[in-house]
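First, one chain by itself: the form predicted on its own, in structure tokens.
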Amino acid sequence: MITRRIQYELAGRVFGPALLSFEAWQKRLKRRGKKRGPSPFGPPLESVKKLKEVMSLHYLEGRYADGAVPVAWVTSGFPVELLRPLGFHTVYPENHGALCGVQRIVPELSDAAEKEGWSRDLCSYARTDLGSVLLGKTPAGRLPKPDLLACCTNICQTVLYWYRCLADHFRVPLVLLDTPYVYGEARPHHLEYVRDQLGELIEVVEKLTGKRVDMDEIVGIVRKAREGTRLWGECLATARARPAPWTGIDGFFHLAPIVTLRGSEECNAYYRLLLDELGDRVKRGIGGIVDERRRLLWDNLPMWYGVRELSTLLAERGFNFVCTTYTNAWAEAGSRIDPADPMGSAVLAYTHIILNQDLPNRLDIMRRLSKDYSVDGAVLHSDRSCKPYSIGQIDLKERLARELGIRVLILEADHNDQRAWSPEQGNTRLGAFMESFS
């Protein structure tokens, strides 16, 4: 146990930074002498280097976490602020799934899950995660074995069944935070129901770790979480400028710390760095793309395996995704967190997640984003394996077009499984969409 803890600490503080410096040096050598053609994108963000360092160190520490500290695998919409004071190393299978999607190894992992009986219609994050567990394959090198599985139904019901499978595989406890679906604003008895579950959650984690939850520590974590989401929201808001200093596609990648490290100082330090750089780019008129002529909104999860190709196709014609409902959701929910009432505000914040609210709320958000970011059009990603996020998009398309006078395209694909995406057909539809602005 002591040896394992030493390995865990050294991985994050000594070996990890040294390894990352060596890898960066190797990449510079490979790039040296290579000629690059003109790019439709502006200068790359310097913050990307720090982003890679922060996330790489998190995954590197994770290789040595089990046996050193308690480990929890959690869904993205879970109140992680209650776990951090007890020293949990958290793993987000959705974030890991996105990493697998970018590396384009999802078909292999999904095949392994499908051979065990899971349907291809199941969420591709779930298939990716289950396949990774079955094959022991991950671009992160190794994921630590969980001591606890923690899921919340505010993003979808699939997570409960997915995490039950993981609990059965690892033989560890599963805790569920069940949030009633919200029409308008949650009712008092709904909030009380969720608050009771938070109390039960604390009892479970205290028993598991043998430690008592210190409310003062929770207040400190909640304060950091609120600060982090505020900083993230301010980073997103810089894209209201013309030209936007970065793209919505950039935002998908820079979202990682607020998901995985929410409530930590390294998360907040990173967003201060990013915000300073984006603010400087706004002052100097540096855009995320070279020639921004049209501004777009993106709805739903990204196509992790094809975001670069998609954004390049549009950027070459002067189209830029300046805002997305997904990245915005992480700023919206966090705005409800209040250190003065950590438990009550956590109930409000995690119950009012975008996917746990009705369609009028989605429409209101998209209306506001469209106006605040001065968009000319929107692309609604009809995600094959994320039904909760895709339902109602035909109605949303009609309302946005009619009320705001913007052009709207529904694009069929999947967030993680490239087998559900036809580049030829998709690019043709995107080309026709862009032509409609002429």
Partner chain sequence: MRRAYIEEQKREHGRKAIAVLPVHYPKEILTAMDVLAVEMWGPPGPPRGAEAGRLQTYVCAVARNALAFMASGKADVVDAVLFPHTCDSIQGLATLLPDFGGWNKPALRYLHPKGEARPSSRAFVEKELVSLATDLESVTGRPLDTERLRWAIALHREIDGLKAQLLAGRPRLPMDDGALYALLRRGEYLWPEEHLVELRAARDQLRADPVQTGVPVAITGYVPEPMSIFATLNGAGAFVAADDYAAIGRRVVPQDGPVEGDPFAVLRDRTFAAPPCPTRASDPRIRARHLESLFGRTGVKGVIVHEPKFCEPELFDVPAVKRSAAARGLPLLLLEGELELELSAQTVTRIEAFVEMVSTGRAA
Contents of the next structure:
Amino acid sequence: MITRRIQYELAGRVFGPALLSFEAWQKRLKRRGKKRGPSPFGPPLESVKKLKEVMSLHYLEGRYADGAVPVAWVTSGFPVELLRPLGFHTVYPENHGALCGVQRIVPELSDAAEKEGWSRDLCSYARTDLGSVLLGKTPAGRLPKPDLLACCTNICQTVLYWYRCLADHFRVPLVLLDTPYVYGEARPHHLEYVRDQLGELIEVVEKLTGKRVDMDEIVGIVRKAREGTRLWGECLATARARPAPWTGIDGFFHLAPIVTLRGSEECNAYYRLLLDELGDRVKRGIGGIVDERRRLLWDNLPMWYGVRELSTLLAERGFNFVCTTYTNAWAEAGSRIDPADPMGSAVLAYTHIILNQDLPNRLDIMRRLSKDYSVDGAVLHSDRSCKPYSIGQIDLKERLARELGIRVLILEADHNDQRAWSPEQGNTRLGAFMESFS
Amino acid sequence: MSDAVAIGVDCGSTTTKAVAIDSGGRILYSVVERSHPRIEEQTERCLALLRERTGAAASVPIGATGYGRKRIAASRVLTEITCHARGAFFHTGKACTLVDMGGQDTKVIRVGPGGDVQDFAMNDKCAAGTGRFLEVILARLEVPLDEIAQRAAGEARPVSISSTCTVFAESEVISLVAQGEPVAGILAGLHRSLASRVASLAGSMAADADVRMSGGVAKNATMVEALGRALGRPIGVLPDPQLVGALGAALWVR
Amino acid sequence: MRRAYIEEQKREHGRKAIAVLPVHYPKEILTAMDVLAVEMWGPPGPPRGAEAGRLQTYVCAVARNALAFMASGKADVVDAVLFPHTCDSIQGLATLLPDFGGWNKPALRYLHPKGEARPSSRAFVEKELVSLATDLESVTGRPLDTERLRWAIALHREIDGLKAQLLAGRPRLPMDDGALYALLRRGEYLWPEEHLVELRAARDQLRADPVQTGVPVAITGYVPEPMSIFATLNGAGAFVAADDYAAIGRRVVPQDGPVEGDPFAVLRDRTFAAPPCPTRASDPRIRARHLESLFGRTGVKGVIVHEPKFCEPELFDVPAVKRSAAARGLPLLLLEGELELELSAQTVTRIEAFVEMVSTGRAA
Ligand code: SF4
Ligand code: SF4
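Got the form predicted on its own; any chance of the form predicted together with the partner chain too?
Every component of the complex follows; first up is the chain already shown.
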């Protein structure tokens, strides 16, 4: 009983704050709604409660076993399926960074990193994380120290520079999965390289933990991971309905399990529940926003510190983000996973991540999403500190507009550092963009 | 016989300063003018004035510093950093950290126990951490420089200004005014934001140091106070803060 | 001038020319196939032309200028472009230009592995070298001759050896920094055999005793632009005694001995023998050790870090470089640039103040 309580408290400290503040904000809107007319949002999703529970449980497992199980800090694109069977507890600095972003404490953390010599022009996730490590400050109370750093360059090269700094700081081994960027088709020797590295990686982690990786167990996890991504994809697909049963912003938050718990039963159970609720809302015609008039696509990471204001601003005028390339990425990758050939398919899946593929592929995905979700326009977030996601957007904008006849706005901001976002200018631009539809 | 033994000229981007000193380093006479694009002519004029007022001979050596330093016919040409350090050391006689806030740039200099430069930092290209930032926004608020202290006085609730870029901050301030925020709070917030920018420039240099301030902005008491708060220690303003660089230049050739 | 040279090379020698983006690539293969490599570190200045706006202003000037230059047709004298896998920005550029317009000739990529050597990355780089050679064969229409590749490797070894001698013997070289760097950087476009002749001539000028009287400083960073940085340094009374620019010192891999065995294996070994470089994601601890030993060997009095603004690989390493300098008690000056044509007045002041600082420090 006592452990359970401790567990609960710890967990609440970790993921609870973001969700709680998210909920509080929705409630505040409702309250505000009483004064200034009805809230522009539909009723909050019931699943949020479960989401909180699931995420809490995950974090508390790790804290509960801190010191007893090995801890790995991993990048969002790393094949975590390999670490799970060895009992690793995983921490996702990018996720943790987003949490800090939502709480708007990035300037303080970044200042500490900048003081140490890391430029403000570097990726704000990295600055957030390095600053948090330096100050020992986190909305999660305390993060377990890593025994291993696991880095995959399929989202960017930047994560590797960042993890090298972490390895330097913590003096722990760093395992690298270097995934050659895919121009057109991946060349056979590129895939062989990824495969060889997976082999090396298994050796390193086996040595570190003194356990052997059980292939059967991996197959089981891979199977679950595929099921999880499929479910996540279906949840996203419910937003093809009019009105979309949730908002793209909801999607950013509900992404957490597929990123951090991929391959586990809890993850899949959660998405089944969510899918049921979304399906039910579709049937009953309940929308993520009350009066859906225009449907938009969002490209790039969210602006974690400002998603709420942004979606409110849009929702008030009947605009909803019904799809995002970011949340879609986790549905996309899973389709390549094949339990019959876990290693071979992992090589393919982890190499063919949206950010590891060329721009024609990006454009294809955006085209497909635009059509499938019948969007009227797109907002491309030009993210000052994420170059891999932002390079090419100026051409993408022009192509989307020309080929699909939709309106496209480029919004200059940063995914985590609010100091690079000017709400006055940004909101004015968004306002003008929305007016251009009428 | 004149007491003047050396002359220092600090040819800055906003103002030009010239001093003549005696053998004890006392300033006998000083000139401060808005900088003119014709640097050579302007310095000649200032030098002539100095010589006339102090009776300094043409042979009195000249130390030159500031952005226009290389265009001055001087016995020695040194950067503002080295000159400010020497000027500050003259006043303090011991190691200190000097924050010099001028129109176009802000520098933080760690002055060693012998008046030498141990380390320094300067703001980057943008105007965000400089006097210019303040000027632009004060103009927006229509607050004259000499009224800042009085207008910002007693304001317990500084409005938070999150933008560090001058252009962003300007639009942020405009919208704050439009939202009806009192000017006093905005002013206080502005100084706080600028101070934190300078504090981060100072970084570890300001730790455990006697912090002194020079430059035109040092005359703005609100700024001095804000910076003191940001650095967590009181800050002493050097005498004649605008003349520290010129004084240092003169001391180098004394 | 460079254009005229490229045209002449093509006309007189029947060579192909390939534009190469920074930083690391197996030049030996290009030379062996009679391909003139013309490196694009810029060109300096603000990005020009209608296409300049296709990359956001928060992308480094190296990538932005390359895009503006190539998309406006200014590089049409070359037959292909090679994009090494240097960073996220070049990786993006390598799809933006060929796939979305601006470059219609062949676009080759060289995806070198990241991090320290592992069995997987050693095997990979060898295959990648072969695959690049195959791509080049389709550009030149000629097969690669193994003997010729051995010859090219030997040639570049000699070039590297000479560069290493000039850099290590810097105090004994009667030449100002501007002249030395101009010489070293001519290798960015000269046919290697011509560059070799110039380098030998410079080596012959090396004296027995030091001739440089300024304060020795180290410089690390990406590429020396604007080159007037050297005039400013020399004018202030300092000279560069230790070089760790990505474009210069980090590409010098001194290797002795005859070229034996499979030339691709030799090139593979060269890859991992190169000095640590953040664009290959070298371990910052290894880099710190390397720098500390460089600073110690050359007896420098200060360290200048000269980086392009917005450059992720370089800027992530700055704290480690700072620590290396601090470990040897050396003051450090950080300069960020955007491939300006000239140094700003403020940068000149900072360099001069830095030299004044390390000079008085030396006197004391
Ligand atoms: S935000 Fe962009 S640059 Fe930063 S880690 Fe993620 S993908 Fe890489
Ligand atoms: S980011 Fe750095 S490594 Fe990449 S192109 Fe720019 S300057 Fe070169």
